[in-house]
Structure formats: structure tokens, C-alpha cells
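One chain comes next, on its own, written out as C-alpha cells in the form predicted on its own.
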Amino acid sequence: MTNYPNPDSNSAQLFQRACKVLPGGNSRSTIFYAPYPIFARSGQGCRITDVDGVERVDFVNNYTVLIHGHAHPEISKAVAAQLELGAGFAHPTEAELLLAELLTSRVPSFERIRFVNSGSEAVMNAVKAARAYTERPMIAKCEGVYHGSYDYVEVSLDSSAANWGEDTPLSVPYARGTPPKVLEDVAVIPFNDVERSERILTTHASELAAVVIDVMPNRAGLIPATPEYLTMLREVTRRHGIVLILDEVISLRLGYQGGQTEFGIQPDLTTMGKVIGGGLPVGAVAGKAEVMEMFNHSRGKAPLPHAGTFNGNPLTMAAGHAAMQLMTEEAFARLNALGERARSQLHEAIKVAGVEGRITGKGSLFMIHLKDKPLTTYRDSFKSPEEQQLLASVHRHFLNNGIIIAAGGLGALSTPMTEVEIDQLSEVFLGALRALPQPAAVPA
């Protein structure tokens, strides 16, 4: 049992002079909770080391980032291999290559590829290759889903019910200083509602360029797409002409094929990041290749001008490629099947506790929710602070018994884990559970 929050601690003390120097502490708003973040120092396989000393297993695999864990033997070997080639050229190397075909060759609707360096960056050019493409300024997306730091598909992302509307989700700024014609060039539909999307789409037909779609949105509760809506939105897509861009940044990890496969739906283009290169910085852009030539700079300027000093870095790629390499058939049936488990008996724990909640996800991911109603679209996983302050006693008990998840509830597994950690993971669930404060009972 480790003792957080400890005031005299190593991560504690490192946080107060992270504040001094970086504007709440480090570079990245998602690894923040309060009182203050725990402090890696090393990882290897399915476990964390802090700077006190203390090991826990990994459950959050930097936010599904790290399908093998930590240091695996076989990345960290392609990556010394090609540190000492050289870390970068002026100059297309091989490394690119083997990536975008292993990639392709896999993926069916992966004509062709180019990479990125994240996720964000991703999104932002499959988005303006599709205004490329149709020429038409307007994209739509769905209330409450991540997609990266673009300004466009930032909006509505945490949008609530004092701003969300009613019948029509509004376009709700994510940030301050969000200009306001972003907002006008972004209709926000509702997920999972097949009658209400497919009216807003046909109302703004003419003017979308791209409709992007996550078929597991992680901000939006880990709900899975329902087959009648992936199959409106494909099928109003390509009624009207309008590029349909699948967001696989996570869900890339569901299966050989991705997410796309899982569900059955085939995108225009898709976006990924994440388990594609090897827990280095990575993002690419796949599709159509009538779609992709938009990017095509060998006959002079592209209708899509696209450069970036580190896009298909050699370590990455290296990284990437051996990463990707590991994920055979074989591994995601194993690594899937320890999902299923650890879903189940997350759910298990919930019902012996005798408490509210749910468990979504699929394949390596799993989220907790403490409420018990049906969880179908955002509005449904929107967190009340009641809620999130019960989330917050639970995640502090992981801290305190050996195991990470995400603050948010997110769960990803990595292929070093067995049977032992996943059991491991519920009995600390159940006793996070046992630990709430019980509701006041009622006076007869």
C-alpha cells in the first residue's frame, strides 16, 4: 500500500518546480490530477516505476499509446539500429516505406499513406484534403468527441447540458479566443442518433466537405458506434458526395485491420496515431487514392501542400515498423481475449460491491462508469460532478494498490500482461468500490 498524496514525496516536489517553469506543471493537460501528477522514472513490460521508488502496473500505457508496454526488447533494438544510422535526414529512407506498406497492406480501404508526427496533426490534414478534394468548407462531427487540438474539431467537445441544446447539438467553443467562424463551418450531430444526424447532414449536404467519425470515442464515454448509425453515415456520405474520415487514432488497436473492420465500415480516409509507431511520435493519413492525391507533390504543387520537418522520421518509423510487426493475428486474439476478461470481471466487481455502474469498451480498451443507466451517446457518459468525485476516490485508491488508470476511468491493455494482472486489476477495483462513502439512507 503506497501512500499518495504525500506532500514530502519526490513527485510532489518535482511538481512544485515544474509550476515554475511550465504553465501547470508539464506540457500535457491529460496527465494532470489533483493535487498533482505522480512522476515516472522508468518503465519496462506492463509496469511503471515512479521517482519514490514505487511500481505499479501501467493500465493507461501513455492514453493507449503502448500496445507492447514498456522497453520491449524488439522496438528498443530497431530503434538503437537506427539511432546509429542517423536520426534524421533531408531525405526519404526505407524506414518510411516498410511501415506505409506493412500498414497498407493490411487495411483494405489503406490505398495509399503519409505521415505525421501525432494524432492532432492527423485529423487536421485528412480534414484539408477533403476540402481539397470537394472543395466545399463545412465538416461535421459528433457532440462530445476528441479528434485532437485542431481548432475545427475541437468544437463541442465538452459541451454540457447548460450549452449543448436541444434538439440541434449547438457548435460550442473548446477553447477561448475560438474565432467565430470556425464555429459556422461546424455542424455538430448527435452520436449514435441515426433520425437526427442524417436531417442536420441532408440540411448542410452541399457545404460538408468531410464528416469525421470516431467508431469508440474515448471523451465521449468509450460507447461504441452502433451499426445503423455507421451504416447512415456511409451511406448519406456517399449520397452526397462528402468524404467520410474514420478517426482509428485509438481504435486502430482493436484489430489486425483496425476498428474499421471490427465495426464494418469502410472510411475515404482514416487517421492514426498512437500504437503505429512504436511509442515514438507518430500520426499518418490513409485512403481513396483519387482522395489522397491531393497531397501528391511530384507534378508540381499539390492541391494540398503538405511538409513537416520530422513526418516519416526514421526512429519512428523503425519503432513503428517492428511494433507493428509484433501485432500479428495471433497477439490481438490474445491481447482481445484479456480484455473481454478484464471487462468482465470489472462488471463482476460492480455487482458484488452492490453499487452503480458500467464498464463499455472493447477489444484491449475498458472504461469505468459509476452510474447505472444505459450508455449510448454522449450525454449519457457525461460525467456529473458527483460522479467524477466518486472517479476520483477510485483512482486514487489504484494509485494506492499498485495499479494506474486513466483519471477519466480509461483502461489499455499491453501485450506483457496476463491473467495475474488482470485479476489484479479487479480485486483493487472492488475494494475502490467497498471504499466509497455509502449515499445517506433515507428516514422511514
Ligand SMILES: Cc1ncc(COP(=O)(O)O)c(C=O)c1O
Given for the second form:
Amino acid sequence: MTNYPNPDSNSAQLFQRACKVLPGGNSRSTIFYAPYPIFARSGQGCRITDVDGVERVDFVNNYTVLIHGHAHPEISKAVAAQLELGAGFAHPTEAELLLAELLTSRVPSFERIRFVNSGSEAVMNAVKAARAYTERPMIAKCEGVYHGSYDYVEVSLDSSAANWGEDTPLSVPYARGTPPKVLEDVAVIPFNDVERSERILTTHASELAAVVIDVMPNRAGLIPATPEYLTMLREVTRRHGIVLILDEVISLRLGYQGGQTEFGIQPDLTTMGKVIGGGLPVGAVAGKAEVMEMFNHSRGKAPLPHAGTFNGNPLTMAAGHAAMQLMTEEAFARLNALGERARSQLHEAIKVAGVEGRITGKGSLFMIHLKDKPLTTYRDSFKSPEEQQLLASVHRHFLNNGIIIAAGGLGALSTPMTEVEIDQLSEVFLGALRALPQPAAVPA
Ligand SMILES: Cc1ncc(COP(=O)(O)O)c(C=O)c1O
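Follow the form predicted on its own with the form predicted in complex with this ligand, if you could.
Up next: the whole complex, starting with the chain shown before.
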């Protein structure tokens, strides 16, 4: 048991110092939690040691990136070997080709691939490729679903009952300063609502370049898309010549051929990031050769010129290749079985504690919800201030008992984990639920 928060801790003091030079104390809003985030010193396997010397099991894994945990020897070796050869060149390298060949040989829809440096860039370039290919201006995306920081895909990311509208979700700005014209070019569809989404897509069909989706969106509650919803999206986009972009920045870790094979959907383009870089910054767009041809710069100016100093940089490519090679079909099966165990034990803890809660997720991912109702849509999973407060107590209990999960309730497993860490997770979760303020508890 540790004592987070503690104003005398090294983390608290680093945070105070950091706030003088970094607005908010660091460069990434998603890793902040109040009153201050714990600063990491090092990571090894499935554990992180913080700057106060406290060790915890890491169930965040840099928001699902680190499928092999920290400092995996094979990945470190690959990066060190590449560093000896040079960190980057204004020349193509075989390292880029090796990762491109590995990914395109695994996933049938990946006829061609291009690398970038983040998931946000991947989504931005996929949207631009779709616009270039169709010569249409609009996109459609699901309400409450995160696809990175490109203005267009941020629309209605955190809309709430106060502004989300009735039947047809409204296009609501996420960030201050979003140009009104951006909102006009984005049709927002309700996740997992076949009828309403089909109606909205059909209304805008002739103007839509792309529909951007995620088969199990984290910000919308890590709720799996229904087969009917995915079938409708594929049929409507095919019928109207709209590019279907599947954002697999997180869901690629669901299986050997990504979320698309697990969910049985064939996108035109896929965006990736996170796991494919072995822990280093990465993104990629892959898909139909005909659409990917928009990037082809070898015959003069490409329809979609696409530069980027660090695109396909050899350090990331070497790390990503080592990480993905280790992810054999057997490795995915083992990790996903551990994920199944985690979800079922967390669910059991909710029942034993007699509190309101649900566990969502699939594969090596889980999300804790502290309410008990069927979760199908973004609006179902939307967290009230009361639920957010309960989740904050659970998060703090985890931190003080040797476990890190994301403040929003997300967890991601890594291959160095065993049943021991899963059992620890569910035991600590039961303790956290038992320690919740009484009004939240429902008599068993
Ligand atoms: C589904 C999805 N798309 C895109 C992104 C953006 O990726 P990045 O943070 O690498 O820019 C994320 C990041 O979490 C994501 O979860």
C-alpha cells in the first residue's frame, strides 16, 4: 500500500516543476489525472518503477502500444543494432520494406502500405487519400469515437446530453477554434445504430469521401461493434463508392490479422499505429492498391503528395518488425486467453462486491464501467459525474495497491504477463469496489 497522492513525493515535486515550463505539466493531455500524474523512471517486462521507487504492474502499456511490455530484449536488440547503423537517412531503407512486407503478408486487405509517425497522422492521411480518390469533401464518423487529433475526426468526440441532439447526432466541436466549415464537412453517425446511421449516410452519400470507423472504440466505452452495424456500413459504402476506413490504431492488437478479421469486415483502407512500432512513434495507412495509388510519387507529383521527415524511419521500423514477428498466432491466442480471464475475473469481482458495474472489451483489452445497464452505444456508455468520481476512487486504489490502469478504466495486457498478474488485478479490483463510498453500493 502506497500513499498517492503525497505532496512530498518526487512525482508531486516534478509535477510542480514541470508546470512552470510545460502547460499542464507534460505534452500529452491523456496521461494527466488529478492532482498530479505519477512520473515513471523505468519499465521492465510488465512492471514500471516510478520516480519514488514504487513498482507497479502496468495495465496501460502506453495506452495499448506495448504489447510486449517494457524493454523486451529482442526489441531492444533490434533498436540497438539499427542505432549502430544510423538513426535515419534521406534514403529508403530495407528496414521499412521488412515491416511493410510483414504487415501486408498478414492482413489480406493490406495491398499497399505507407508509414507515418502517429495514429493521428495515419487517420489524417487516410482521410486525405479518400478525398483525393473520390474527389468528394465530406466524411462520416461515429459520435464519441476517437481517431486522433485531425480536426475533422475530432468532431463530436465528447458531445454530451447538453449538445448531442435527438435522432440525428449534431456535429459538435471538440476543440475551441474548430472552424465551422469543418463541422459542415462531417456527418456524425450513432455507433451501433443501424437504422439512423444508414439514413444519415444515405442523405449525404454523394458528398461523402469516407466513413471512418473503429470496431471497438475505446472512448465510446470499448463496446464491440455489432455484426449488423458493420454489415450495413460495408454495404452502404460499397453501394455509394465511399471509402470505408477502419481505424485499427488500437484494435490491430486484437488478433494476428487485426480487428478486421476478428470482426469479419473488409475495409478499403486501414489506419494503424501503436503496436506496429514496437514502442516507438509510428503510424501507417494500408489498403486497396487503387486508393493507395493516390500516394504514388514515382511518376511525378502524386495526386496526394505525402512527405514527412521521419516517415518509415529505420529505428521504428526495426522495433516494429521485431515486435510484430514475436506476435505469432500462438502469442495472440495466449494473450487473448489471458484477456478473457481478466474480463471474467473482473466481472466476478463486481458480482461478489455487489456493486453496479460492467466490463467491456475483447482480446487483450478490457474496460471497467461503474454502472449496470446494457452498453451498446456511446450514449449508453457516457459517464455521469458520479460514475467518473467512483472511477477516480477505483483508479487511486489501484495505484496505491501496485497496479496501473488508465484513469478512464481502460486496461491492456502484455505478453510478459501471466495468470499471477491477472489474479492480482482482480483481487485489487475487489478491494477497490469494497472501499467505494456506500451510496454506490447496491445490496447483494
Ligand atoms: C483509435 C485511435 N485512432 C487514432 C489514435 C491516434 O493515435 P496517436 O496517439 O498515435 O496519434 C488513437 C490514439 O489513442 C486511437 O486510439
